[in-house]
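The form predicted alone is given below as one chain in C-alpha cells.
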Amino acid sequence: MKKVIAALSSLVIGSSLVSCGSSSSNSESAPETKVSNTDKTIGIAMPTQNLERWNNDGEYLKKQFEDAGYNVILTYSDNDATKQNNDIVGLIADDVDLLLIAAVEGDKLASTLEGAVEKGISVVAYDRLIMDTDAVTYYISFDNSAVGKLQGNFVRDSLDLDNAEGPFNIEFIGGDDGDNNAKYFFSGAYDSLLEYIESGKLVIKSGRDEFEKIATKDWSSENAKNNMEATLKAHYSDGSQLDVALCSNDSTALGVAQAIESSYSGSNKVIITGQDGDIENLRNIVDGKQSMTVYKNVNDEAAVAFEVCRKLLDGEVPAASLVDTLPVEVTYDTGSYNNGKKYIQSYLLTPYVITKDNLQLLVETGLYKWDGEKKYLEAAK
C-alpha cells in the first residue's frame, strides 16, 4: 500500500539546530544526558561528525529525544564502518531500547544487528537503507530516486534536449559504494535521461555508463576533483566540450567544481548538479560555479524519525496510520526498498530543486539566513 502526498516545501519543525554536546564516541566534554520520564534510551548512530549535514542531523535528533523525556546516547563513526559496528555493539551492551542508525556502509551491519534481534531491540535505518537483515523495522529517508530523477530533470529543460539537436557530452560522478542511496540517485538520474542517451542527444565520453565506475569514495570532495580531473585530461583535453558534471551530491559537485575551474579548457558554462544545499555549495550557486541543488530538510526527516522512534519506544505500531499525525507530509510506502531479506515500511519525504532564484525558500525553513549583504546564506545557528 502506499499514500502519495506531494510536497513542493518543508515545514520547519521546532528551532534552528543548537549545539546540545552528545555522549559520542569521539566527542569531548560531551554533558550527561538528561534523566528519562519514561526510563528509555535510544541509541543514534550517525556516520560521521565531519560532514555539516550528519553533525547536524545527530545533533538534532538528540536534542528533540532529550527534550521528550528519554535517555540518549549519540554516536559518530569517522566514516568507518569498522568503528560503526563496534559503537553498535557498544550500544546492544548498553541494552539500548531502539537503535536508529544512519550507517556508514549499509551492506556492513547485517551480522552485528543479529545481537540486537537476540535483545529484542528494534532497528529503524535513518536515511540509508541497512542490507541483508531482517532486525530493520522501519526505514525514514527521502525518495532517493526522486533525487536523481529532479537532477536529470534539470538537465533535460537546461539543455532543451526535447528540442535542441545536440549532441551534449555529460559526465555522471556518484556516491560512496558502501551507501545504498548513491545507486538510487543515480539511477534516478540515468533512467530519467535513458532516451537522450539511447538516441545520442547526450554522450559519455568517459563510458562510465554504471555507477560502479563512476562511485566516489567516502563521497569526498577531494576524490571527486581527481577524479573529474583524471576525465578532464583523459577525454576533454582535445577541445572537446563538456556541458553537464551530473553529480549526485553537493560534496562531490565540489570537487567537481573545483577541477573544471583549475583543469577543463573548455570556455563553456558546465551544468553542475548537487544535492543537499551545503553552505559553500549555496555561495557556488549564487556565483555560477554550481547550477542547482536538491534540498532535504533533514529537520523534517529528523521530525519523521522521532515520531516513529517514539511510537516503537511506547510499545506501539506506527505502521500507515503514522502518515496523518505527522507535521510534515511524507509517503508511506511498503513496497519499493528491498532490503535482500524483506520490503521495509518506509516514510519518504519529497526533496525539491534550489537555483539562484528561490534560495528564499532555503530562508524560508529556518535553517538558513541571508548574510548582511543579501547575496549568500548562511547557517541560521
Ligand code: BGC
Second form
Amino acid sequence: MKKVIAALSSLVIGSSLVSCGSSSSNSESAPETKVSNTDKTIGIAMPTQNLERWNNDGEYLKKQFEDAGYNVILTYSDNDATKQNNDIVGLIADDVDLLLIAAVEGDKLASTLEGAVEKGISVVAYDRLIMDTDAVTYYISFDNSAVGKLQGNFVRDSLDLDNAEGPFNIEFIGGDDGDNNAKYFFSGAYDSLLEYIESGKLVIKSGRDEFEKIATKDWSSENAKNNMEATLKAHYSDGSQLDVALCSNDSTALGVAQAIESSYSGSNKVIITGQDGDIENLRNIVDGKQSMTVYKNVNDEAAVAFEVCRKLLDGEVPAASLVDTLPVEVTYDTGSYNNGKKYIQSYLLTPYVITKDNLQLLVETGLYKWDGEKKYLEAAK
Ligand code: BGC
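Target state, the form predicted together with this ligand; input state, the form predicted alone:
Entire complex below, previous chain first.
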C-alpha cells in the first residue's frame, strides 16, 4: 500500500517536472516556454536547520515550487521566535504572494501576520499550527494525535499490557511547549495508555503526568539528556527499574538514550519511542538503543502543501474535493485544529511505525538507502 503511495507520489512529482519545465528562480537562462508562475514568489519560513527534518522540508518544498516555475525565498530562524518574526516581516515587505510557515512558536506570530492580511498575502501553516489569528487559511500536517497514539500502542504491545501483571515504570518526555504539535503528541500517547496508568499497571515514578511537566525546551537532545539524567538520579537510583521512556520525537529520544547509557544502573533494555526517522536514530534502532520511530514522510507533506498553495495562488479554494487529486492519502479535517480564532481547514497525512524489522519500508520511499554492508540506512541523496 505504502509502496503504491510512494510510487504515485514520485510519479506526480515527476510529471510536474515534465509539464512545468525544470527551470528554477536561480536559473540564469529561463526558457521561453516556462509556465507563467515566475511573477509569483513564495515565502517559506522554517524553524531551524539544527534538526534533520526541517532541512528536508525546506529542500523538498523549495524544489516543488521552483520546478513549477515559482520564485522561492526560504528562511530558517535558528529556533528563535523573534528572529522568525523578523524574517516574516521581511518576507511581507518583499511582497511575497504566499507565506508557508512552520512556526517556531505558534502563538507569537499573530500581530506580524496582520501585515500579511493587509497586503492580501495568503498564510498557510505548515506542520505546526499558528495560533490566535484569522490570517491562517489552511493547515498541512500529519495527524499529530495519531503519532502519540502509535507510540502508546507500541508500548502497550511491547509490554503486553493486557496480559502481563506489571507494574511497569514509564516516564514521558515531551516537546517544546511553544510548538502546538507537542501537546497533541503527548495527549495522543498518554490517553492511549490511560487505562493502564489508572489501573496502576503503568507507574510514572516521577509523578510527571501533565504536558507542562514533561516539555523539553527547543526539542533539544541536550535538554532531554539533562532532564532524563535528573529523573534517573531522583527516582531510579534506588534500583527501581525504568521500563519505558516515551519520547515524543527522535531528537529527544537521542538525548534520553545517551542519559540511559551514562546514568542508568539497571540492566534491562528500556523501551524508547521516537518520531521522524532521523538517520542517527535509525542507527540507534539497528543497535537496539531505540525501539521505534513514528515515520512521517516529509516529501509527501511538501507535495501536499504545494498542491494546496498552488490552488490558492490560482485564486481557487482548496476544499474537501482536493484530497481526491492529491498524490498521497490525506484526510481533510475541519473540526480538530482550532487555533483560538477558528477551526482551520486541515489536510492531515498518515504516520506509521518503523522498527528494526521494517526499515526496508523507508528504502521504498526513495528517501533512504542501505549502506554498503546493508546494516544501517543513509539518506538516499
Ligand atoms: C514536528 C516533529 C519534530 C518536532 C521537532 C514538530 O512540530 O512535527 O516532526 O520532531 O517538531 O522539530
